[in-house]
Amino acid sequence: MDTILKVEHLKKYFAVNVGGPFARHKASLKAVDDVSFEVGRGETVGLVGETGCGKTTVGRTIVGLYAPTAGTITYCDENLCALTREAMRKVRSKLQMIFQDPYASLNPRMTVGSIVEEPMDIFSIGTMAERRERVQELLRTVGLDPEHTNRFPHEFSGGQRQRIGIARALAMNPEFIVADEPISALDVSIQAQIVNMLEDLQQNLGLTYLFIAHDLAMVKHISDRVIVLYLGKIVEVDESKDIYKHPLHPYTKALLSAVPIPDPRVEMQRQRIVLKGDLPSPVNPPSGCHFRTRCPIAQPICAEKQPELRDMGSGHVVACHFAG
């Protein structure tokens, strides 16, 4: 596999104030606690968990949203991590963020023509003449009229405006796109669109996606492999098919239990898993295996030692005392 991306013991913290807003005792809050996985050039890694867990914290710090607390991130063999700020701004043209709200991440000043622009105009890139000609191009690749340039985003509907902030994306020519839950915002009957418009930009233009979901019908989908994040730490990773087939994680059987079938029968016959009490505080996580005070099975060895990823074979690996 050509590796594309790579992170290394990835820590993304959070100070923050524990005991109120005037408090002033502080605390790390730990978003992202060691995560390490490869993406390879082409493929589709689809990144999943519960609201909490840390998905969009990885997505912003490979981009360069967040800085990293520690761990390194390593695209097409160059440390991002050590980079200074004129150079990591020549790579991140190559890197891309899709965002989770269509609403939130337009500029309700701007229009769409100025929205889609703005990347080259950052960069430099072409003339005005050759810039505009390039804009109407990604709308029409993202299935927008060029007509609509000079509109506003309030002019759109939600599934419209997601399109404007792929085209946006778009604009640089990147390599490597975070998609970040980008069709949570969306009608169900939008959702479909906009997934299905996203393999097919891939397939015609090399791209190479971490794809940030809850749902993971749609993750099964697009993926080619998964990785499964619980407060912070990676517990599950699989090729897309084989894990929804034979999960072994606790938690990764609860998410997928889940998932609804559309055969009714079945669906009334399959045996629902409830997770117990609520997501712990990344500031104060358990001992030891963090799933522990939420997991069915779990056994003292859970609380006084942490689990390690385990090569399961085929490359599944998981973070289970009694995974097997």
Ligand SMILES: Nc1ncnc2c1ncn2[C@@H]1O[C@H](COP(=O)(O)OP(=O)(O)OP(=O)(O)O)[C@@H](O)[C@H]1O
Given for the second form:
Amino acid sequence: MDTILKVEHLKKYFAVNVGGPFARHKASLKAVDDVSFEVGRGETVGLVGETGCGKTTVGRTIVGLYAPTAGTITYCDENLCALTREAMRKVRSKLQMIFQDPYASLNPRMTVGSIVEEPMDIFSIGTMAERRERVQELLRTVGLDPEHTNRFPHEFSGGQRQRIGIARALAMNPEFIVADEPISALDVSIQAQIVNMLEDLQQNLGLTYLFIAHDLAMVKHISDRVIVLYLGKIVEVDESKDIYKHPLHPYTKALLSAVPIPDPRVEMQRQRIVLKGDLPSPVNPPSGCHFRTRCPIAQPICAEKQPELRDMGSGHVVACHFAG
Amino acid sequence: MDENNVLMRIQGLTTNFHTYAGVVHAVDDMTLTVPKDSVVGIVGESGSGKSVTMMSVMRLIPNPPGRIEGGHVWFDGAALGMPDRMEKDGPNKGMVDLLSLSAESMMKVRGRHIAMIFQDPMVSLNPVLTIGLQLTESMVVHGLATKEGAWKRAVDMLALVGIPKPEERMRDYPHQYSGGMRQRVMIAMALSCSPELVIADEPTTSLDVTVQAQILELMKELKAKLKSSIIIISHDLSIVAGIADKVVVMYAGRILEEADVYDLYEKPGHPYTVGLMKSVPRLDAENRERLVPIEGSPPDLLSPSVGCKFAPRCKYAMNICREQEPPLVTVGEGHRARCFLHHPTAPAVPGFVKVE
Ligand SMILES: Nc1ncnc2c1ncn2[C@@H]1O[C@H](COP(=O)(O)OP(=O)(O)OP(=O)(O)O)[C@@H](O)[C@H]1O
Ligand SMILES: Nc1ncnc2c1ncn2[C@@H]1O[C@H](COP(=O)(O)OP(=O)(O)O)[C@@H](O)[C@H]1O
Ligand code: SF4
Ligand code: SF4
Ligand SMILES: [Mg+2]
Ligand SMILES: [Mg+2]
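Starting from the form predicted alone shown above, please give the structure in the form predicted in complex with the named molecule.
Full assembly next; the chain just shown is listed first.
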């Protein structure tokens, strides 16, 4: 595998107020806690887990929207965290992000043309005429009418807005795209349009994706490998087709078992692993294995010792004392 | 269907919103029958009129800008205990039209005979009142129990929906509950007066998949235990697959297809239903196949197209589809579809039966 991105021991902690806004003490919220993984060139890696487990934080840290608390991010053999400002700006332009909410992520007062053009302006790329030309080309690429550059975001539907966001992300000819739940806010009938387009763009432009999503069926569809996060830590990584057939971590098993299948014959027969309770607070995670408070097979050791990620062969890793 | 077995029959319901931009035809000539002791799933994308239909049934449409401009909502008169308002004969004999009730009588129906569970439980819970107070309120208001009796029943209801230590949790406020637990409280509240009908409007949309599974399992359990009929609304075909007896597909404020749950997934009779099924990947799929999207964009309810509302996106659209609205035709037992492909003279399309 030609590694394009390497994340090592990444930590991102946020200082938060506990006990309401008037409390005197700040606590540390470990949104991402010692996460390591690699992504190969041209690969699509899925990142899944329940709300608040740290998916977006991983994505935003990779594209430089957050500074890591600790750890390194190596992109094409360059340590992003050790670069000068100028060098960093250049490398960063190769890493772009597509956001979840196509309504909130576009500036309502800017025309579509200037939204898509903005990154090129910032980096002063080409002449004005060349940039205009490029905007038209980008809009065509994402299936929008190039005549519509003077319209505003509110004149477009959700699916079209997501296309605008994608055109903007493509403006700098990126190599690596973090797609943070790019389809969750869209209608079911529109989701497939966007997913197919992302697949085509990957083919044509040789893109690498980190694809963040709640919808495990969609993640399985689009990803080559899947990373499962729980409370800021990786609990399992495997190739998509294998993880769905042979999940090893109890959390992965429960996640998969929770996904409904659009077929009453399958669905009415299914035996579900229903997890007890809710996600604990990441400010105060359980000792030992973070998952132990909801784990159906937890043992006393799970409260004492944190399980390390173990290699189960052919790239399958899992963090559980009893998996395998 | 056995006529005595009907709990509610929505007939020709039409609800419009008169906005500055024009008239929004949110629900247009909607027809739906809910049998007693059954679970009906309503599937449709955002804006297809699912919520407006149910808010019309509950008579909760904000006016202005909204107005119910036609139709009837027939409800089992014996269950309502309104013998004087019942139809004396005809197809709706023994039923009461909720749309004809006074605002005062309607208050006696809401919560008592028809209860609703919303997508976002935080919106329907009062943040400054304890869960216990909110749970007991409607039982007391409807005169079903004394304060003490209601309290006891509320504790039982919380236990039923799986809240640990229910006695203690009665004194907590909504913010002390997690999202999944609040949705359980909403279910307990909806069930507290033993209503004949519970309407759950996207009850799991704002929840994580693991919590969604908990809530769906709970609803399945309750379905087996209780006598209420349930209408479960979702934008996701897979969510209703495991719980509904009958499924209705909505688009542009009307029904496009209605069938027994097994029939709908096995032999869908409308191009939109087929399209929805092909555009989502399945977790249990063996191979990675390219998705088949529904091209185009959702309908504009401000200026609805003439003819079939799905025609602009339908790959089978014929000339007639752009001129005339297809009627809902019966294509099998309890199976109806609104599509001209079922017409005897239409071109043959695999999977679409012809009916006279
Ligand atoms: N700027 C911030 N300040 C404080 N806490 C934050 C901040 N951003 C994220 N968090 C917290 O970090 C944790 C991880 O958040 P993150 O947004 O990465 O989750 P996620 O996995 O993307 O969730 P979702 O599925 O809801 O998008 C959460 O507990 C969140 O509340
Ligand atoms: N208060 C309102 N004013 C104007 N239009 C409304 C109002 N409520 C709903 N609508 C419109 O009615 C249509 C159907 O909405 P709704 O029933 O909420 O759809 P859904 O199927 O997503 O529940 C939509 O076009 C919506 O914008
Ligand atoms: S380490 Fe223990 S608690 Fe954690 S997942 Fe494995 S069995 Fe469950
Ligand atoms: S009536 Fe015509 S346009 Fe409408 S769904 Fe059927 S074939 Fe398509
Ligand atoms: Mg996120
Ligand atoms: Mg709705």
